[in-house]
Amino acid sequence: MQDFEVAIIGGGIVGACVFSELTRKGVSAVLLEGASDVSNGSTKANSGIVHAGYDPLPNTLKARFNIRGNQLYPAMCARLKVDILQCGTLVVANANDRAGLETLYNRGLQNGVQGMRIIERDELHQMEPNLADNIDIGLFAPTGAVISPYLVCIALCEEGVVNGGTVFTNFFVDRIEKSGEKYKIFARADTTQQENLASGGMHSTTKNDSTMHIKNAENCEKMQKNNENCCVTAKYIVNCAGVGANAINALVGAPQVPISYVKGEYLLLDKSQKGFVNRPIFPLPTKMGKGILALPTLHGNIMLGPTAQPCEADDTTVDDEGIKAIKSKVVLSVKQPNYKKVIKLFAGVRVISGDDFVIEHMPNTHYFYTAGICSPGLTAAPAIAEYLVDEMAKDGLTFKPHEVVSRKPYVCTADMSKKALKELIKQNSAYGKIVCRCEKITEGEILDAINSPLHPTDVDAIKRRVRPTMGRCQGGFCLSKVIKILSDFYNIPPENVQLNGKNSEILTK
């Protein structure tokens, strides 16, 4: 049993949010993630765009957070040493559709959206020349950027760890119990507790450390064949439980939230399709979401998508219905993609409650929690988490003097000049050693991902911090290597290492 001052579950982008705001204040904070890793729901689905907010009703949350979170989302991404392509968004349409861009842009105008215009016809097709010919007027947003949503998570997580934090992810939480001023929260008997190293602030770590972070998970996994549970304590608790909220709030006794859930579909294209669009670009939303849009990636991709199906909450395929939707849609905005360089299919579950976001203090308890965080909470959850942190201070939690670490980048050996490279290899020659062809990965890269402050155990985890299996071949060509350096590191055979969590082994005997 571990003792902190704020205990937040789910380990999510708004969950990462809040970990990251409190440690950075000097308090002591666990996250708890049912998960073998953070940003393992829907925030790894999710387009990666950070709105500018002309799209929320003015007067909601969804406005307020959104403008808030899209402010601080520069300064966040240089603070994490995390890219942001600031490339503006485009909301398009035909001549006959004036006036409701028109409506679009007042909506923003009264949000508090800064620098958007209404974009005619010969400069719209300069700037997105593979718009459809139809496409006569547009809606310029310039403070829209586009992240890496996953990889922005993780940061956030790590930071929150150099600075104090803990993490802990493969904690399932199926019983919190009050005592006195402190909650008692279980994790689940039957899952396997994973430290994800988690205390005293380490940014890096040595194979010795790991050694001690495998054997705390063999501690929680004897604890649970003797039917006991891992359990840690905190004053406040934050419910960032995504899909689970409801659950956790029963727990607790907090109010059920009406929710639903929506799934979104995608099409990922080839780095070779680069410079299809510049930017995201939108059709005009309907009551349905913003529709099927075209946009780049972080790291040159093309994406398109999401529909918008009514789902279960853990319903995440892609079937032939979704693909046809994609394909109908995305051609009323820009000319055909390029169908032959698709690389992978997706989908991510967005949950949904009402028209607006439900961010609720459970009166007479230090219990906050957060629900129906669909778009654009991406945007909005560093602002969510300003807001709840403000909100606990005035609830009783108090902040220490503390000097804020940083956490510290991976290493990109694509980006660097031959000579700086050169250089590293001779201090490691791992970083000489390609491992994704694709995306020029070296073995030393992913050595670093495994050595950060939540020592990654699986192959998404890897995928989600550097890169492999994630270029044109899918893993075809890298997925053996990463398997043999996961199971050589964690001294493991290699078919007990897993794709993304329990029961996810890739290889047999």
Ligand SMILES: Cc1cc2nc3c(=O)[nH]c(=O)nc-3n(C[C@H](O)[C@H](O)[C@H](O)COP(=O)(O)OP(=O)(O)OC[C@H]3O[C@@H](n4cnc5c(N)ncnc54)[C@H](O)[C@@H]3O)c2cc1C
Given for the second form:
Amino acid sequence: MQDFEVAIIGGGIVGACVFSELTRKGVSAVLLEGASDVSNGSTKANSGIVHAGYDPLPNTLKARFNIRGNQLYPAMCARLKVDILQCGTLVVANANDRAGLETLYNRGLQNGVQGMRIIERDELHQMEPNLADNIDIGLFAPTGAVISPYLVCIALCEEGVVNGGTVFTNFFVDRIEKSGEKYKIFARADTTQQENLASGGMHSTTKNDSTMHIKNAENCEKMQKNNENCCVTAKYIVNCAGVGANAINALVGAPQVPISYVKGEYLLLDKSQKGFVNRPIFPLPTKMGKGILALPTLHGNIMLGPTAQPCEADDTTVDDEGIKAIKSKVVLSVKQPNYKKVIKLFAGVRVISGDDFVIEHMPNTHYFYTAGICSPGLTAAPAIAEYLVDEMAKDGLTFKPHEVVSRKPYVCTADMSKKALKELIKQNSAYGKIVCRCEKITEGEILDAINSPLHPTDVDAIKRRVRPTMGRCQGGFCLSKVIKILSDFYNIPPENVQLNGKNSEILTK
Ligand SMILES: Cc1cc2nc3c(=O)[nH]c(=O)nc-3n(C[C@H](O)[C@H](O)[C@H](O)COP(=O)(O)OP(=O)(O)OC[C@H]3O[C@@H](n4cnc5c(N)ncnc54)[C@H](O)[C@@H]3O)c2cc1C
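Please give the other form, namely the form predicted in complex with this ligand, since only the form predicted alone has been shown so far.
Now the full complex is given, and it begins with the chain already shown.
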């Protein structure tokens, strides 16, 4: 059993920000994630927009943390050595909707958004040549930006690990007991059992791990033989479990928060469509949400969506109705996209609690919880973490200042000069072996990803880090090669390599 000062439950963007904030302050912290990798919930399937902050109603937590989060992102991305596309965002409308656009502008002023301006037709169509013909005016917010949400989340967790924190994946919390001053936090047995699978078995990464480590898995096995579950102890808990927030609250007797789930479906177009739009293009928002957007991703694809459909917590399917909704609504803002270039459909689930975020400290305990962190939660996360850590300090948590260690960014051979790449290949020939032709990813980059601080174990975890299977062919050419690399590295049969966590084998015997 390992002891920590703080346990964070949930490795999405909110948990990752809290983990990074604490470990940079020298606090002994563990991040407990139920899935096989961090960033596997809402954080992996959203628009990736760092919102400027004109949308939330003034004096809400959403407005406060949106604005502060937006201010924190550029420096945070620089510190983490991950890219941010500082392209601004645009809400567009026709002349009849000028009043609606002005309401949004005034709300932005009230919230403290800097640099916004209303742009008229000629300039607007110059900025974005593929706007629909009937678009006359736009609200431009230069502080809006685009990031890769999963990469930022992973980078935050890596930073936490190189600064002394611990991450346990495959640790789905299902029991919490109070033992004196401490919480004992147990993992559901079936998530931690060691199997002959790369992503099976509780997986721990700490600063001192230099190779893949299914540490504690053996301990877990022993504990399970004795009918015990794996467990860590901590004085403080921060619940950042997204869809699982109420389940965790129930384990400690904290209140149940009214929650509903709303699915957002997307179409992703390949990189040949780069430039179709240069920044996120929103229609005027309605009570139903921000509407269907067209936007560039950080890596040069175009994304269309998201829809807003009430759903179950685990429903990430995309159906005909969703596709039709995207196609019929996106053309209200932009010209007809080239649907022959769609390479992927995906969906994410918004966790909604009324009109605002829920961020609470349960009285007379060291238990803190978040719930209903829907949009703009990605933007707000660094500010939510800053706030939570301040609240924990008021509750007695102490910091041990130390020099912060930087995380190492992933090598990207596609971005290198020919000369630099030649030099790299001389040092290690794996950087000369192309695995993914669409995204030009080499074996060396995939091995770097496997050896990175969280030691990802399955195909999608590698994809989120260095992008094989992300391109035009969606893995048609490279999937078998990625499976082989994982199988060789972890010394497991190829049919035991998983796509995304347990029971997601790709091959059969
Ligand atoms: C379609 C869509 C579009 C969006 N677009 C944007 C946008 O452009 N900009 C923006 O700012 N926001 C956006 N958002 C909102 C943003 O994605 C979320 O606010 C944010 O990802 C929430 O992060 P989280 O860490 O709270 O939750 P999650 O990312 O869901 O993380 C929670 C984690 O907890 C884990 N977990 C759950 N139960 C347990 C348990 N018992 N034990 C251990 N682990 C557990 C889960 O596996 C998961 O990894 C969008 C959301 C959606 C769905």
